Every structure is written in C-alpha cells, then in structure tokens.
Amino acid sequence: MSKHALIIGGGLGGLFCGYLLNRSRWDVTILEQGNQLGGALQTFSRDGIRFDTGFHSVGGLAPGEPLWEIFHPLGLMYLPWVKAGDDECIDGGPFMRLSGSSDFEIEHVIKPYQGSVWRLKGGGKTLVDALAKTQDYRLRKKVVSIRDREVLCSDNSTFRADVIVSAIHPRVTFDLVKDHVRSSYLKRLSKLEDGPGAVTLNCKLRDGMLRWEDHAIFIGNKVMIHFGEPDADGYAKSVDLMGFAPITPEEIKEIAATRLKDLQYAIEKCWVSTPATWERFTGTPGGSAFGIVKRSSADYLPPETPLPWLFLTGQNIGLHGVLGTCMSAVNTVNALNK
C-alpha cells in the first residue's frame, strides 16, 4: 500500500516535491491557497501582454550542468527551453540576483548562470503545467491549522495523510502547528533572517520604442531588468523591473533608465507589486522574494522537523531560484524515502 503525503503550498517547491514523490509511488495531494498553481512561477496577462511573476530564466541547464542533472532524468528537457544570451552586469557591480547576497549564495546560486542561461517558451506556466498534469491538487485551500497529521483549511475542510510536507515559510508553518514543538527549534527559526522584500514593475511598452534584448540586465545589486517576449519586428513589448525594499518604484525606473535610455518614454502602462503584495501572494514574511538568507551551511534547515510526520521543502530550507528550490525538493524526498 502506498503512503499518502499532503503538501502545503503549490509553488515550485511543493509541485516539484509532489512530482518526485509521485515517481516514488507516493499518493500526493497539494493544497494551494490561491486560485492557480505556481507561486512565483505564475504568469498573468494585462492588456493582452503576458507577464511572468518571478520566473524569467534559469541557469545551469546545458548537458552536465547542475539543473540538467535534475531535469534530464525526469523527462523535463522536452519542454521548449531556449538558450539565451549571457545575462549582463553593468556599472562594474557584481552579478547578483539578491541584494546583499552572501558569498555562499553567490557560489551556489549565481555561478550556475555563468555556465548557461535559458528561457522557457510560455514562461513559468509551461513548467507549472508540466509538473501539475499528473498531480492531485486543490485550489483555494488556505491552511489555518496543523495538528497530528491533519490540516484544517479556512473553508472548514480537513485533510489527513501519513506525512505533511510544508512548502511555505518555516516560521509560518510552525505558527499553524498546534502540537508541542521543542522551544530550541522554534528559537532557531526565530533567529533566521529573511532577505529583503521585492518591488516589481511589470511594464507594457509602446510599439517600436525599445529593442528587445536576449538577456537580463543587472545594474549593480540594485535593479534587475527582464525582457518579455519580442514582437515580430524585434522590439520589446514589455519589461519587468525588480528591486528590493526600501527602494521605490520611481527609483527603480530611474536606475533602469541609466541603461535603457528611452525607458521613461517607452512605458505605456505599469503595474506595481510591493513587499506587501508579495507577502499576501506567497505568505512569506515581509514579502521576501528569496526567503531565508544563507550566509553559510549553518543557515540551512533540514527537511526533517521535531515532529516525525512533518517535513519542510522549498527555497527557505535550501537556496533560492529554480535550481535551489528543486534541490531542496530532492533532499526532502530523499528524507521521506529513508
């Protein structure tokens, strides 16, 4: 008889963990508080333009590179991956995806991008759909309490399983737990530092104003620029601009315009997400885009918790990004299959 795992959170961490568990002959149910799966991999449309929430490119997907080693055996290389140009760093600043990145994060998150960079046609939704198509998931299921292998949702529905895997932030997870947990573990959680909250601008551009560029642009460790899909004439239809609090949307635009001279004139309409938006959307305290900062291996949490039936997965127990989140799912599944 197969075991049943209940996964809280339908972002990449939860989806990938469920995908691996299904292949290990577990029965899996994923609970997602939102009305669609994907977390930061979701896409959305405004005025006919597709925007990615947080997924823009991945590194290390060429044969023999770290993410390829994970995706290839799982059959995920059949997806429409397209090799992109190398991401560009200007102003002499370091190549960083996170303001204040530690040396440890640079070594294990940034360096894979120095091998190869890849886009995915259709954006993050393409990967979400591939991971979700064989899985049992329930939408609009916000978990409000966890007790002895059972969860209660805000609509009063309950779910029970042999094990529960939380793909949401560990502190948020243990705020929901009603069982006794040793104080030393909770104290360790309280001391872990989250990275800064994200400020994002999803910008629709006027026709023929900005040439599309086949790479992301990193301006020091302050602003990231990601281009959406180009039109038939090679002009950008949209750009996503991202910075980290306490930066303001106007400051992000000004910094981005030092590289894209016509940006201010090219923007037709802009939708802004603040750290408060991200916190409501992902449940991560302070709207931190990349979760718990990993300055050393001591900042890692293991997938196991003091409760033998409760496990963790996601970027908060591993490194952030697609590679880091998938690696954490691999570690969680290995722990479950011991």
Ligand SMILES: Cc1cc2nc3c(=O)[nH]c(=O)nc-3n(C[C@H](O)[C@H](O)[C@H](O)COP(=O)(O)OP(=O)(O)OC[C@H]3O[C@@H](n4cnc5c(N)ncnc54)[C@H](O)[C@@H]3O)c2cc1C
Given for the second form:
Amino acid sequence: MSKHALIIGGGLGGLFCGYLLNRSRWDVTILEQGNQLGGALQTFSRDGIRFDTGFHSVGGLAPGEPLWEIFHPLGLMYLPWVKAGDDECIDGGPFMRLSGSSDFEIEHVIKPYQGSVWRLKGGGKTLVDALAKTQDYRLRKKVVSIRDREVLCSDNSTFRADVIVSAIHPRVTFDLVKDHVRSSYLKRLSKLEDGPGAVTLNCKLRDGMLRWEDHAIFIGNKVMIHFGEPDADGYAKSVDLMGFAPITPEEIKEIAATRLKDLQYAIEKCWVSTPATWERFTGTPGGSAFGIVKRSSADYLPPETPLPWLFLTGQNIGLHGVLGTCMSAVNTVNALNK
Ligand SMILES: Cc1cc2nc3c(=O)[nH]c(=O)nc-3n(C[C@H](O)[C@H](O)[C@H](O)COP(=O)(O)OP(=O)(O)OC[C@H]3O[C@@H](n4cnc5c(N)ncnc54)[C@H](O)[C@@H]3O)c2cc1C
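For comparison with the form predicted alone, kindly provide the form predicted in complex with the named molecule.
Whole complex next, starting from this chain.
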C-alpha cells in the first residue's frame, strides 16, 4: 500500500516535491493557503497584460546543464522553453546580481546562468500547471497547527498522513508544531537570518514607447529590469522592476529611468508589491524574496527534523531560485525514500 504524504505549501518547493513523490508511488495531498498554486511563482493579469511575480528566467537548461539534468528525465523539457539572448548569459544571470544574495549564493546560483538562460512561454504558470496537473491539491487551506502527523487548517478542517512535508519557512513551521521539539534545534532555527524583502513593480506600458530587449538589465546591484512580452512591432507591453528593501518603489523607478530614459512617460499603470505584500502571499517572514540566507553550506538545513514524521523542503533549506528549490525537493524525496 502507498504511503501518504501531506505537503504544506503549494509553491514550487511543495509542488515539485509532490510531483517527485507521486512518481515514487506516494499518495500526496498539497495544502495551499492561497487562491492559486505557485507561491512566489504566481502569475496575474491586469488590463489584459500577464505579469510574472517570481519567475523571469532560469539558467542551466541546455543538455548536460544542472536544471536539464533534473527536468529532462521527468519529461519537463517538452514545456515551451525559449533560450534568451546571449547578453543575459554574459551579464552573468538575472536576479542573483542584486544585493539580496550572499556571495556564496551568488557563486552557486549564478553559475548555471553563465551557461545558458531560458524563459518559459506563459511564465511561471506554465511550470506550475504542468506540475499540478496530476496532483491532489486543496486551495484556501491555511495550516495553523501541526501535531503528531495531523494538521489543523484555519477553516477547522484536519488532515492526517504518514508523513508531513513542510514547504513553508522552517521557523514558521515550528511555530505551528505542538509536539515537543528539542531546544537546540529550535535555537538553530532562531539564529538563521532571512534575506531582505522584495519590492516589485509590475508596470503596464503605453504603446510604442519602449523597445523590447531580450535580456534582463541590472543597474548596479540595486535594480533589475525585466521586459514582459513584446508587441508585433517589437515594443514592450510591460516591464517588471525589482529591488530589495529598504529601497522604495520611487527610488526603483528613478534608478531604472537612468537606463531607460523614457520609462517615466512610458508607464501607464504600475502595481507595486512591498515586502508586506510578499509576506502576505508567501508567508515568508519580512517578505524575504529568497528566504533564509546561505553564507556557506553550513547554513543548509537537512530535510529531516527532530520529529521522525516531519520533513522540510523549499528554497529555505538549500539554494533559492527554480534550480535551488527543485534540488531541495530532490533531497527531501531522497530522505523520504530512505
Ligand atoms: C521577485 C522575485 C523574482 C524571482 N525571480 C526568479 C527568477 O527569475 N528565476 C528563478 O529561478 N527564481 C526566481 N525567484 C525565486 C523563486 O521564485 C523562489 O526561489 C521559489 O519560487 C521559492 O519556492 P518555495 O516553494 O520554496 O517558496 P514559496 O514560493 O514562498 O512557497 C511557499 C508556499 O507556501 C504557502 N503557505 C505559506 N504558509 C502556509 C500555511 N500556513 N498553510 C498553507 N500554505 C502556506 C504560500 O502561500 C506559498 O504558496 C524570484 C523570487 C522573487 C520573490
């Protein structure tokens, strides 16, 4: 008989872990607090424009590269991946050059981007939908307590399983645990530092104002500019701007305008997400974009916890980004199948 795993959190970490567990004959149920799956990888539409939240590009998808090694055997290379222009590879990869990451993370997460950079048609939603297609997931299920293989949700529903995998922040997880946990473990969790909160601006552009560029733009280590889809004449329909707290949305716009001269006039409408918005959507303290900072591999957390039925996964236990989060899921599934 198959074992049953309950996964808390339907972001990439929970989804990828569930996808792998299904393939190794586990029954899986994913509990997601939000109205849609994806966590930081959500997609939303405003005024007919699709915006991506936490997915702009990935590195290392060419044959033999690290993400290809994970996705190819799982059949995920059939998704509509598009190789980005070489400028983005030369730049050394997107979001990692921003000041929100430690030197160790930059060294390890940036390398695959130096090989090749890829976008996905339809954005993060395309990956989320592909992973969710065959899975049992429940939306609007916010877990508020965990005790002895059982979870309680805010709507008073309960779920029980052989093992529980938490794909949310580890400290938040153990705030929910009602069983006794040794204090040295809790002390270790309390010492882990969260990276800075994300400040993001999703901007709808006026027609024919800004030329679409096939690569991300970095201004110092402060602001990243990423273009949405181009129109038929090669102009960008939208841009996403990103920085890290304490930067303000106005500062981000001003800095971005030093490279895109007409930006201020080109923006027709702008939807801003502050660290508080990010915290509300992902549950990550302080709206930290990449979760717990890893200054060395000593900051990695093992998927196993002091409770034999409770495991961890997601960006917080290893490196962040699509590659890092998927690698953590592989580690978690290996630990569960031991
Ligand atoms: C602005 C931004 C841009 C990025 N750009 C890129 C990029 O271009 N390329 C790249 O590779 N990576 C990028 N990343 C990083 C990437 O998005 C993340 O590393 C990855 O999505 C993290 O996934 P996760 O599942 O670990 O966490 P999350 O996405 O935070 O998922 C956690 C999930 O748990 C749910 N949850 C929380 N608490 C509860 C609860 N109590 N009960 C039930 N559910 C709960 C949340 O709603 C959420 O769905 C970006 C991130 C950000 C913020």
